[in-house]
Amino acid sequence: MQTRHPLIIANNFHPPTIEALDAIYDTVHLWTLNEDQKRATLASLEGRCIAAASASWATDPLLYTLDSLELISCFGVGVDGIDFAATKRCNIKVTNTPSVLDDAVADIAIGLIIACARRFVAADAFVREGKWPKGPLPLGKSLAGKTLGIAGLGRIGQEVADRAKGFKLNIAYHNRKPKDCDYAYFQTLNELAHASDIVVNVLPGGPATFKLFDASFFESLGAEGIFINVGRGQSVDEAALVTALQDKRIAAAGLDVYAQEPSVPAELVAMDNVVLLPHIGSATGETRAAMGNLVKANLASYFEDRTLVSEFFAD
């Protein structure tokens, strides 16, 4: 009978994927153990266990104490939960699940753009609360001919752009470097904001983007501007966003991510020009299954011949 490889599962990131991994490997559910049990278990796995599976947005730092660990296979595309100083020091490879969630996240971005511009959530409440017979809902904004600024024209950003063109939006973007495309490029976020009617953030998380969307950005976006965030909540100075909305320095915001999830500032909850989603960018059955399949594929490939399907290389 073939020996099952030991595999650490750091956290409860996606139960169906974990169930599938349990069927293939000799798994340890690290998140179910207390601190002493974790340390004892990791000590017992030393020299035998070379791989772990984890959420990409968070992991257990005790993983880095396992000297024999060679791979962390992450579920998710944003890997800001991984300590790359530690993985580099310990020579641990990291994989994530890119591409398979691009469509789902781009769909959410477009949905938030439409919901904010046409005031869908406020309009729904307007009908449900019996206000329609008393007079019409205040007018929304048309999308055709407006400029959509995309902060981060990577795979997801390009999918957003492809969809946005169907709504007759003009496309502009900001990256660290310009890309070979026909869209207008802006070197700074504030320049992008000044040129755009709507800005969508699809930048990755991490120190380089921490509170990058600040008061000066919202001032540049202007009183008619709409801000959409499907990237990372930590990229936004939430206090500055709240102030910009309260003082009508921007018109509206559509958010799928927040700085301290699942906590959402009460000020944002109270405003009817803000559309709030509970971080559901990749939350379709098809997408989560595809993400899980990629986690499994990376592990299988590494155990077979030490190759990887989607290795993540930190800058």
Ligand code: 8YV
Second form
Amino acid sequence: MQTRHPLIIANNFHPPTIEALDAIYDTVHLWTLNEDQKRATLASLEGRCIAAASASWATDPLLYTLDSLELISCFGVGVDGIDFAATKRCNIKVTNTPSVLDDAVADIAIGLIIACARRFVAADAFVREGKWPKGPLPLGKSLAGKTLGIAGLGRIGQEVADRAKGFKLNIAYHNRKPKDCDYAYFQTLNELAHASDIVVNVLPGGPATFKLFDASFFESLGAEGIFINVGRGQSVDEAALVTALQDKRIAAAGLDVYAQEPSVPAELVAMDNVVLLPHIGSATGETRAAMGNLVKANLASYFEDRTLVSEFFAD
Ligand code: NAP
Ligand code: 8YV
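With the form predicted alone already on screen, would you show the form predicted together with this ligand?
And the full complex, kicking off with our chain again.
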């Protein structure tokens, strides 16, 4: 019988993918062990285990203590859970799951835009609470002719732009450098906010974007502005967002991601002009299955001939 490659699974990122990996590899479910058991297990794997699978947004730092580790195959595109100083130091390659989730995340961004502009949450409560017979709901905002600023016109941002054009929105964007496209480019986030009616964040997380959306950004977006976040919560100064909403310096916010998930500031929960989703950007059966397939494909390819399907290269 052929021996199976050992594989560490760092966390419980997607049970169906983990089940499939269990069937192919000699897996260790690291997250089920206590600290002492983890250290003992990693010591026993030293020299013979070269790969791990993990969520992209969080991993177990003990992984970096396994000297023989060569690869972390991540489930998710945003790799802010990975310590790239450690992977560089230890010569560990990292893969993620780009492209396969673009449609699902862009759909959520558009859904949040419409939900905020047309006040879906307040309107739903208006019907359920029996207020309809007693008076009209305050009016919403039209999208046609407005400007959507996209912070991060990458793979997902481009899908958001493609969908937004169908709603007759004009597109503007901010990246570190302009792209070869017809959309208006803004060098800074505040300039983008100033030029936009709605701004959607699709930037990666991590130190480079930490709290980029601050009080001055919300001031630039203005009292009629709508802020949407499907990127990462840590990119937003959440206290500044709360203040901007409370002081009516912006009109509404639609959020899929938060600074300290799964905790959501109570002030946001209390506001009816804020739409809150529990980080469901990629949460469709089809998309999560495609992400899992990419995790498996990277591992299979690496074990086969040391090549990778979707290696992530840190800046
Ligand atoms: P991508 O293709 O790499 O696009 C990222 C864009 O952001 C690029 O256009 C890049 O352009 C720009 N950018 C990167 N760093 C920047 C910075 N410091 N300042 C300004 N612009 C910057 O990534 P993607 O696949 O679209 O994914 C984007 C992010 O979405 C992920 O990293 C993840 O955090 C988030 N996400 C969320 C969900 C969810 O469930 N809500 C799901 C998937 C992904 P330049 O290089 O020119 O700056
Ligand atoms: C997560 C994501 O993987 O890919 C990303 O960067 O944020 C998501 O797709 C997902 O939320 C799993 O919880």
